[in-house]
Every structure is written in structure tokens, then in C-alpha cells.
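Single chain ahead, written as C-alpha cells, the form predicted alone.
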Amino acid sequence: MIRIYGITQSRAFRPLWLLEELGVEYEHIKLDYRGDDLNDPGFRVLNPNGRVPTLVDGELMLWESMAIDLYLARNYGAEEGLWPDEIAGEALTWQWSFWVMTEVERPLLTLLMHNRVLPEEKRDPARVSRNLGVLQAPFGVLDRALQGRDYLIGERFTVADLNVAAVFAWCKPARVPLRDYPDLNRWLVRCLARPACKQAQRL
């Protein structure tokens, strides 16, 4: 049986979502790594790094959450529809994975940190201003590859747009305004209303 680490407050939720849309049969093992959790020997084992998620699946260990879900949508995805077609469409798959991870996710995860998560006394006004500055670029990018389009790849939800979502799901707990974005909006909008989404989110 699949078993994935970690909490869904965390990159976790990115494998997890997925799962629930691929409706396969996991063992969720719940390690927190707000506390010593991940310094347990045996999870060391599996991921030497210490972080979470991590996947065993058979003889398989994997880590980083991108890595993971492109691995689980191309292994069990393609009846479900979550894996393209066509190697134009695995190519595009990567580059939307590859370029939410080195675009979005540091600026929007410091926008979460000093915007929410953070004590008071320990945010930064500086480090949200420059980085609400530093996404406008790829919002914007984003944002015109969604126009006249429902999803990113296709005319279906695939991994692809289900990677990017899970990143910039940020934007709400992290106060980040879309309204300049509409198609991106629009989008987003519809990717976390998936029911799978919403199990993940519980879990």
C-alpha cells in the first residue's frame, strides 16, 4: 500500500489531494514537522533530509512533493485522466510544476509567513510589500495563460493544474488579493472547489 508522510499544513497537502482524486488506497501517516517528529530514526530512514512529504510505494522511497505527484499521476493518473495524453502535454506538465516551485512559492510563502502565520512582533511590512511586488510577474503570466481556457493542459484537470493550484492556495490564508488576475481567479477558484480538494483539506 502506498504510505505518504506528513500533515496537510504543510507540502503535503499536494500528494494528498492528489490521492483523493486518483481515489487509490493509501496510509496516511501523519508527522508533524512543527515539532520532533521528523527527527524520529525510522522516518530518517526513508527521508534523510527530514522533511515532509514522503512517499513509499512498494520498494519506492521519494521525496519533494513535486516529484511525488508527477510520479503518482503518471503511475496511476492516465485512467483517471490526471496524466496527459501526449509527450507535449507531460513536457508542459513539467514546465508548469518546474515553474510554480522557482516562480511562486518562496514570495508567496514569505507573504504567508509575515501576513498570517508569523507573531506580530515578527512581521516584516518590508518583506510583504517586495514580495507582493515580486509576484505580479508571474500572477500576470499565469493569469494570460488561463484566458479563454478552463484549465492549463487540454480541456481537462490534469496533475499540472492541480500542482499549481496547490501552491497558490497560499493566496487566501496569506491575504494576497487576485482581483488584478481574473482568469487566474476564475481558475483557481475551480480547481479548490474539487471535492477531492476539499477531503485533502480535512485530512
Ligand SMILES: N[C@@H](CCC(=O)N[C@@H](CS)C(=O)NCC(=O)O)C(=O)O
Contents of the next structure:
Amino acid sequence: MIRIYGITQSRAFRPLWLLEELGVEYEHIKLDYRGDDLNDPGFRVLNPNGRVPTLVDGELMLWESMAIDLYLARNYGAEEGLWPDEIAGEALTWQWSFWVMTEVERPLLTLLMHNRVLPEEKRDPARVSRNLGVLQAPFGVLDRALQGRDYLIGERFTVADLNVAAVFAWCKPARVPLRDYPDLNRWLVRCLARPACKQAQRL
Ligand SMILES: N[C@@H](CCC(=O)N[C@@H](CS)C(=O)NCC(=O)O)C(=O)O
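Next up, the form predicted together with the named molecule. The previous block was the form predicted alone.
Below: every chain and molecule of the assembly, starting with the one above.
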């Protein structure tokens, strides 16, 4: 049976959402990154980085949220339509998954921390405005890519949408306005309204 480690209030939300989309059986081990859970020596054997999410599927131990999602979608998601049919679609799936991690994740996480998570006295407004500026370019790229389209690849929701939307899900708690990016916003609302996403948020 598939085992996934990490509470839903962490990057484990990404594979949890995908597992809910897939409808496969899995065991959810709710390790909390905020305590001592990740220092457990048994867990360190699975992930020497001491981070979640971590996946175990048979002999396979896998870490990095995007790698886990790409593996799960490739291995279990073809019938559900979550994995693209063509090699070009696969290439675009890698592209968008790497893109969101390299161009968006860190500045958006900084906004989440300094607009929402950190205590007021530790928040730095300069970092907020700098990172809002940094995000304008990639947000514009995604907005334009979604003009006249419902999904990133082809005509249906795939793991590419999930991987990108699961990172952009931080926009709301980070208080990042999307009014200048109407196509991005429309797409994000559609992705986050999916029943599997809602279910993963409740785990
Ligand atoms: N690039 C990794 C990042 C994983 C990561 O940093 N996870 C956080 C929770 S969201 C964590 O485990 N933090 C524990 C720590 O940094 O000690 C991924 O996407 O899976």
C-alpha cells in the first residue's frame, strides 16, 4: 500500500490532493514538520533530508513533492486522465512543475510568512513588496499561458495543473491579489474547487 508522510498543512498537500484525485488506497502518516516528528531515525531512513512529503510505494522511497506527484500520476493516473497522452504533454508537465518550483515557490512562501504566518513584529514589509514585484513576471507568464484555455495542457485537468495550482494555493493565505491576472485567477478557482482538493484540505 502507498504510504504518504506529512500533514496536509505542509507541502504534503500536493501528493494528498493527487492521491484523492486518483482514488487509490493509501495510508496517511500525519508527521508534523513543526515538532520533532521528522527527527525520528526511522523516518530519516526514508528521507535523509528530514522533510515532508515523503512517499513509500513498495520498494520505492521518494521525496520532493513534485517528483512524488509526477511518479504517482505517471504510474496510476493515465486512466483518470491525470497524465498527458503525448510525449509533448509530458514535457510540458515537467516544464510547468519545474517552473513553479524555481520561479514561484520561494517568493510566494516568503509572502506567506511575512504577510500571514510570522508574528507581527517579525514581519518585514520590504520583503513583502520586493517579492510581490518578483512575482509579477511569472504570474504574467501563467496568466498569458491560460488565455482562452481552461487547463495548461490539452482540454482536461492534469497533474501539470495540480502541481502549479497546489503552489498557487498559497496566494489566498499570503494575501496576494490576483485581480491583474484574470485568466490565472479563473483557472486557479476552478482547480481549487475540485472535490479532491477540498477533500485533501480536510485531511
Ligand atoms: N522541496 C521540498 C521541500 C520540502 C519541505 O521543505 N517541507 C517542509 C514542510 S512544508 C519540511 O519538511 N520542513 C521541515 C524542516 O525544514 O525541518 C518538496 O517540495 O518536497
